[in-house]
Every structure is written in structure tokens, then in C-alpha cells.
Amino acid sequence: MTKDNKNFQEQIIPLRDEIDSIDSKILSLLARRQTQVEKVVGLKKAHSIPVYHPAREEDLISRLRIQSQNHDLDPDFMEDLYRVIIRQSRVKQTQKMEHKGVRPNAKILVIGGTGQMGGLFATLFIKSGYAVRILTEQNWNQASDLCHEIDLALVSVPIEKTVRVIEKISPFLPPEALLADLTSIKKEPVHQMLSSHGGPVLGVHPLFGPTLSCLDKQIIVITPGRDKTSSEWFTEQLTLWGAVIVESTTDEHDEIMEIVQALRHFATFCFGEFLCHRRTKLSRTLEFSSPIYRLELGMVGRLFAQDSSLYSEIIFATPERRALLKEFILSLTRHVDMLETNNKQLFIDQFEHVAQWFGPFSDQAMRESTFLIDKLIERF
């Protein structure tokens, strides 16, 4: 060893041993905190508090910002840093609060409750306390025995079903049960309900696939119908397991679900045959791969990795969804004689009323896709 690399040794191994003191005592912190959490667990569960307290967390987050250019540290880094711990924190105390019941003495019957999505609301139900029963088509001469004073009655069952069973399981609900439905469109199921059942009525939609391990910050779109009073309890323990809830009628989610759901898979699987007709060596094309082609074709074999079947329910579900995607064909032929005439003036002059049009979300939509951009570059 030459006299430098002595000399190099003897003067860093003092400094990793600190870093590793440092290290132990920032787990120890954690630890520190992790119970102090479970404290605030037991007292949300209590008082039936919701977990996500977002003006909380963005004080939080503030605050820290402001104390690490204090303490001359990147800003951005500590946001990243306590967005995990927070994050961390917050699965954890969703999980506990899957095992409290808002009311924990109801019977819940889900029809479909043995697939996926019924199933996930099963088990979340079970966890809290509740004497959940399952419908399926296998047991349904045993409906009237299942609905015998259940207090929910939840349908979880595929679009082009839930009208029919609707129809179907009204007769036997008990006029003060609450029925619901998981249906992705919302106008037809609830009009059923209104009109099959008398007592009270709510629409769900939950945003998300059904392989979730918690609902932490995951958006449900309620639709009320009847009784608003009477389904309160319901959307309460939603907010207990975790969700955002955000309320809507039934025409404006459908509405908004054309775009959100119909128009976006719609014009991904257009994509993604496009890609397949040409026949496009996707290996090759992720070599000369930004991070946001990366992103943006992750998003299309996403969809391709999925039922085929659900996807079919979901953008073929109505009338208006399928006006909607032939309107959104016929718009993209309106740029044909730009591409033929080689216009680039036009491009600009179109780019530019959209950009406008965008406003302040293409600044939010540069900052998120950034982020995102980001994280992708540290796992690969």
C-alpha cells in the first residue's frame, strides 16, 4: 500500500464510521416515529377519523422545504425523502383502519363478490367486522335466504349485467337496506335502482383496478340517488379505508368517464394496433428510448397486459361512448391535408390554440410528468 492510500485510509474510516453512527441513529429516529404513528392510529380509530389529512401533509411538506435550504439541503430532495416516509406511514395506518367497522353489526351482501372487484370490497368488509355474504349465479336460488336483513346490498358484477341484476335482486332487498352498485357508468344502474328499490340508493365508482393491496388515496366517485342520510355510513368507511371521495351526478360522471375512461383506452389501443400492424420491433425502439417514450409506451402494453373483455365493457358501454370515439376518429382525418401539403404553419398555429387552451396545466403537467420522468431514469 503506498503512503497516499495509507493516508487515504486512515482519514476516511473515521468519517465512514460516523456516517455509518448517523445512519443507526436516523433508524432509530424512524423507529421513534413509527410509534408515535401507531399512537395517532389508535386515536383516528377511536374518533373514526379519516387517515389522509392532505392540508397536514402539505404543511408538512412545506415546512421541511423551508428547513433544508435552512440546513443548505436540496429542497426537492427532502420533499422526495418525506413523501416516502409519509407515504409509508399512511399504507400503514390505512391497514390498521381496514379492521374498523364504522358499523360493524350490518350485514353486507355483495353480488359478484368472487371477482375481483367485488372480491377486494368483500375482504375489505371482512377486515372490518362485518358479516359479509356472497350472490354469485352459482347460488342465486338462495337470494331471498342471503338478503334476509342485510343492511347493504352492493352489485359487483360486469356493465352489460348490472341493469338485469338490479332488476333481479330488488324483490328481495328489505325496504330500508341500502343498494349500491361498482358499475363504471353510473346513469342506467342507478335510474334501476331508483326504480326497482325503494329504500336508499348510491351510486360507487371506485378509479382503480381491483389488485390493490389498500385504498390509500385511491379516488371512489360516489353518485347519491336516495336517501343521502341513509348511505352515509358507507361513504364513511370508504374515507376510513382510505379513499378520496368526490361526489358527482350521475350525468356528470358519465360525462366525464367518456374521456377519462372511453377516449383515453380507446385512442391507447389505437396506438398499440397501429404499433402491431406495422409491426415495430419494440425492443428496438426502447433502445432509442427517452424516458418519456419509455413512459408513454408503458402505458400501452399496460392496457395490452389486461382483459381484453373489460376493456371491451368499458369503451363500448353506451351510445354516447361510441359517438365520442367516432367523433375523436373523424378529427384525426382533419389532419391529412396538413401532413399532404407539408403546412408546418398550420401545425404551429393549431399547437399554439391548443397550448392556450391548456393554460396553467401544461406548467403542472411539465412538473408531474418531470417528477415521474425522474423516477423512471432511477430504476433503470
The other form holds:
There are 2 protein chains.
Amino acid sequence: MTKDNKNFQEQIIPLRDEIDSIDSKILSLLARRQTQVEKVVGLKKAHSIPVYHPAREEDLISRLRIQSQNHDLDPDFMEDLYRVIIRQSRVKQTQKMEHKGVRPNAKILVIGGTGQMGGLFATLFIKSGYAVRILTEQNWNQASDLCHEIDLALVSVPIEKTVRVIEKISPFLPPEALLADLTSIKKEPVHQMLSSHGGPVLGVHPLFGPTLSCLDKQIIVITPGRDKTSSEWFTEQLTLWGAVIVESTTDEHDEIMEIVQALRHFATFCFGEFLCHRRTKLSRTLEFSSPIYRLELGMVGRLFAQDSSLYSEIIFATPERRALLKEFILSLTRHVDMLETNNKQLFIDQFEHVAQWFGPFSDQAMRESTFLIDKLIERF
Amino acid sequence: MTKDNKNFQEQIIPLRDEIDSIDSKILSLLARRQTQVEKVVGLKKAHSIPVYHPAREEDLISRLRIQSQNHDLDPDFMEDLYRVIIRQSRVKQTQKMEHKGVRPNAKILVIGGTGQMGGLFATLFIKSGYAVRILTEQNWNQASDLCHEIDLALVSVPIEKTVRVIEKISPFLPPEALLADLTSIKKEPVHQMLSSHGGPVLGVHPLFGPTLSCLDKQIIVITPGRDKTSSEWFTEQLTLWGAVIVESTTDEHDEIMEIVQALRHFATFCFGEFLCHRRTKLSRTLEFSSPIYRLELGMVGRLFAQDSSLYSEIIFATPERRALLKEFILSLTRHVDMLETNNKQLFIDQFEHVAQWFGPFSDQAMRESTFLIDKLIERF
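Next up, the form predicted in complex with another copy of the chain in place of the form predicted on its own?
Let's see the whole complex now, leading with the same chain.
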């Protein structure tokens, strides 16, 4: 460390410490503020007084803008900041509401309802006024009771257990109950539901992770099995929760998912694994990263923040998937020769062929991703 | 006023007063924070240290998120709030600067100034009051005149022409002129600049495409060649335009770029090429796509919307790059056995090993990409 550098460190550390200490104080004050606001809300509710009044919020903003100027703070900045604080108080109060039920009081059995995805659906059903029962390995001895008069049995268990659980639960189901599953493959589970249960059957695959708090604009694929009319209330409920429903056959679904899920996740896994294998200097690499690379590397990092066994189930789900992934790896070895012979022209030809195949989606993607990168830049 | 109402007023007033007093304290703390931040900025400038670094901001956010939980505050709320605070500090520093010229009227020769990247820099220099001259193949016969008394010669030509152009232009340069290039590799060009030109030399690599209108928060790598002091006005100008400067050696730069550019683009190319090769039904696949997959596929589509020869230059730039890409392909073949033997456990072990290697970046990436997906949902 040079003398100049040491001098800099000596001067900057107390300043940084001071900023950290200010941030801690701000944080405690915000926590205290939250407590006080909750008391006000409680008091208002007890006196049946409307909790929010836009005019009051504007008063607060006006006062803070004036105070800011006395402190040499930008009033617009202070307003932005308090809009975030006010929005947070409001969100905390409204979170619980929403969610109308299509068939409130209908009885729903969620099999695997303590898992992440099962838990999400159980919560959504409860919020919408359904009578939700949860069946897990622990209370399997009560399966018969729990199935009594249910309107829907929703199977949400790991892929490799789905078929067995369907077989086991079917004998307990009322004949007219809707049997549905949330598995990310559809051929086997729907086939099993149709052969084990005589009533309505619906395959369902939510194309999102279980960490969402809201289904708004998320896609759910349904593959109808039997008596579609009897499952319409359920599909309608999914739509009311904000989901977009795409209908498909089990064959088409599974084929597309090989690409959308298995291949994509596997390619991402391979990229991350290679970076790790080579002991790439991740943090230095990030310092060299423009927003777009940060976003792309973020997509890789994102995968590894999630559950390894979930992804192993997705990737290894069927022999078809494993064959596709092998095909992918082997297809890459076709490019070795191009690299060895430094054949740029071949690369350009292939590139343009693919570009043509992507067609208008490329330009669309360019626009969408540019929009997102701008958002990323604005924010970070 | 009813008795109940009076009672309510008596109870609510102290709560409101307390909230007001908390808000005043927060405001003073923010003012103090602003003062401290200004001191840090002053100190950094005095020591020629880049003022902002996105990675440092992410560290702050991560720490505050953890602290929030201890205070029963929503971490997302705290993050939103500090994004506003951080943005404000940054805006305050860059506001005044933007188009200010560090050395207005200095004479700049942009070699390749009608190309995309050269054109972007020419425009930026012109806006900041520099005297800009453009040299291309068409007016090469005027090279000697155009080089007269220039302060900076900026080489912005395709990778494969860079070395030759440097050789050709150097004899015309005033001995004290700064010679810099914008090539995405640095070892060869900087080596060539040092041997052809006796004056100050700086390698520059802007980590973004030429379609930007503003450099705000974009990263530019510099690899000093000779007489760094004489190039400081140029680096300062880049900072004033909003760019984040990262300093490196030519070796380190090229090594990291093998990953950040070559490997990343090549992996994306391979994925797109495989989808095309298999004749995947792209549009149906998109109907089955949750926002995250749409975003990921968009990153692939985006590549193919761009210039094939630019990417061929990036990917095939050096023998080291081609060797790395070959290594990548061969490293994937290691996974064939795991797929053939359906070895989920091996996948899980590798996955967790990589997750550990990614460390806190994974969670950060999860948050960043979730934020973007929300933006995507809001918009589309």
C-alpha cells in the first residue's frame, strides 16, 4: 500500500463509519415510525374512521418539502423518499384484502400443502374463502376423513412421487370430485389420474416458482383430462387470481417443457458450473460488467439461489429430457472444428441462418431487453 | 364533538406528534448523511479514485436488508428507500457535469469516426466543446493534415484492423499526443501503440454497444500504457459523461473479457443455434413462457438481432478465446455420463458446489432479476 493510499484509507474510514451509523439510526427511526403508524391504524379502525386519507398524505409531503429546503436537501428527493414510505404503510394494510372466491366454501384438499407450491395455492384458496384441508405424509392416516365431500383434490408433491400419490389418494375421492395436479410434467400424471379416478381430471402446470405472492400475469398451462366443464370454476379462479391460462395436450406440453424448462435450466447450469470449474474471479468479473452482462450473469446466479433437488427433478424428469440434453451437448461438439480452424465465415453463416429463423422475435427481444436494461440502469 | 371523538383525538394526537418528530429526525439524519457523502466524494476525487461503484452500492443494500429484518421492517421496502437515497447522491454529483468539457477546444481525431462506436464518441466530444476531426479510409490521404496539433487520436476500427491502423497512423502523430483505442481486446493494440508511438498511450474498452445516447453508469475499462498523467483529462471526461472507470492491466482485461464477452456470447449463440437446428416451435414456446423464460429467451434473440460480423470478431478475436470456447464445449461433455446414468445425486452435488461458489451473488441476482421481471410484467 502506498503512502497516499494509506492516507486515503485513514481519512475515508471514519467517514464511512459515520455514514453506516447514520444509516442504522435511520433504520431504527423507520422501525419506530412503523410501530406508531400501526397504532394510529389500530385506533382509527377501533373508531371506524377511514384509515387513509390522500389529503393527509399530501399535507405530510408539503411539510417535508419545506423542511427539506431548510436542511439543504432536494425537496423532490424527499418527496420520492416519503412516497416510498407512505406506499409501504398502505401496502401493509391492504395486503390482506383482494381475492374473491368463485366457489367460496368449496372444500379443497391440497396434497403436499406444506410444500412451497402447495403452500402457495393453499394460501390463495384460504384468502379467497375456500375451506382448505392439507394432506401430507404425516397425516396420511386421516386421508379418508380429509377427502370427505371435497370438491377438488390438488396434488402438489415432488415429480417423482406424483404418480404414486395419485394412485394412493384416488380410492378415497368422492366420484364427482375434481382431481388435479401441479406437476411440471403432464403425460404420466394425467394418464395416472385418468386411470385411478373416474371423475373430472385436470392437469395443471404453473409456470412460475413458489416464491410469488401474487399470480398477476403468470402463465398456467392446463391439459384437460376428463369432463372439462366440471373444472371450469377452478380455471376461472386461477384467472381471477391474475394468471393467464394456456390450454394444451399432455404431449405438446411435455415436448415444449423439455425446451422451456429442462434445456434452459441445464444450459444455465452448465454455464455456471463451467465458471466455477475454471475458478473464474467472479467479483472482479462483475466489476467489468455492463448492465446487460450483469443481467445475464444474474440469470445464472438466480438458478443457483434456488433448490437443487427441485432442479434435479425438472432436469432428470423423463428419459426424453435426458436424451434432449445429451443431444444438446453433442450438438455443441459440432462447433469444435469451427473454433479449431478459426472459421469465422462459418460462424457468420450459421449466425445469420439462426437470425432468420428467430425472425421478428429478435427485434422484439432487442426492444424488450433494452427497456429492461434501462430500468436496471435507472435503479442501480 | 362526541365523547368518543374527543377520546379518539386525545389518543391520536400524541401518536401523530411522535410520528412528526420521527420524520424531523430522519430528515436531519439525511442531511447529515448528504454532507458525509460529499466529503467522501471530495476525498475520492482528490485521490483520483472512481466515485461510484455499483458493486459497493449492492453491498450496502445487502447489509441494510439484513438489518431491516432485525427491526421487523420489510427488506424490500428498505431496499426501495435506499435506492432513492443512493440515486440522489449519484444524481447530485453528475447533474452539473454532463456535457462539461474537461479540456474544451482540445483537438480530437477519431479514426473510424463514422463507425457506430467512433460516431458515438465523436458526438459526445462535440457536445462537450471539443474540436473533433474524423479520419476514415475515404480521407486517409489527408491523415497528415488531420493529425496536425491533435491532443488525442482515438482509434475506433474493427478488431482485425486495429493493429494495422495504429501502425499506419502513428508516424503522423505529434509526439506529445495521447494515442488511445476502443478495441475490445487490449494486449495486442496497447502493445502496438507502445511500439509505434513514443508519447502517452491508453487502452480503452467501453463495455457497451454503440446504440446508447448517454454513458450513465456504463462501465469503461482502461489499461494505461505510458504516461498515465497525460491521459487523466480524458479519463476524467469519461467520468463526467457518467461512465464508471475500471482500471486493469491488458492481461487481466483480456482474460476477463474471454469470459464476459467471448464465452457468454458463444454460449448464447450455441443455445440459439440448437433451438434453430431442432426446429423448435418458437412462437408456441413463447406462449408457454413465464416472464422469466421470455426474458431469458429474449437475451438469446437479442444476440441474433445484432451484427454477425461484430460477434464473429469478438468470439474469434484471439487463439486464447478460441481455446477457452473449445474447453467450454469439452467440459460439457463431462455431463453426458451423468445424464446417461440418470445420476441426480451427482447433479445435486455439483449444483450445491456451484451455489456455494456463487455465494451472496446468487441472492443478489435473485432480487435484481425479480425486480426486472416485475417491471416486465408491469409493462407487457
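Numbering follows the first chain given and starts at 1. Owing to the predicted nature of the structure, the values given are computational and were not obtained by experimental measurement. Rigid core (definition): largest C-alpha set, two forms, superposition within 1.5 Å.
J.: Would you say residue 360 moves its Cα by 2 Å or more between these two forms, aligning on the core?
T.: It does not reach a 2 Å shift.
J.: Would the C-alpha of residue 83 be classed as shifted by 2 Å or more between these two forms after rigid-core alignment?
T.: Where the cores coincide, residue 83 still shows a C-alpha shift between these two forms that is 2 Å or more.
J.: Does superposing the core leave residue 37 with a CA shift of 2 Å or more between these two forms?
T.: True for residue 37: a C-alpha shift of 2 Å or more.
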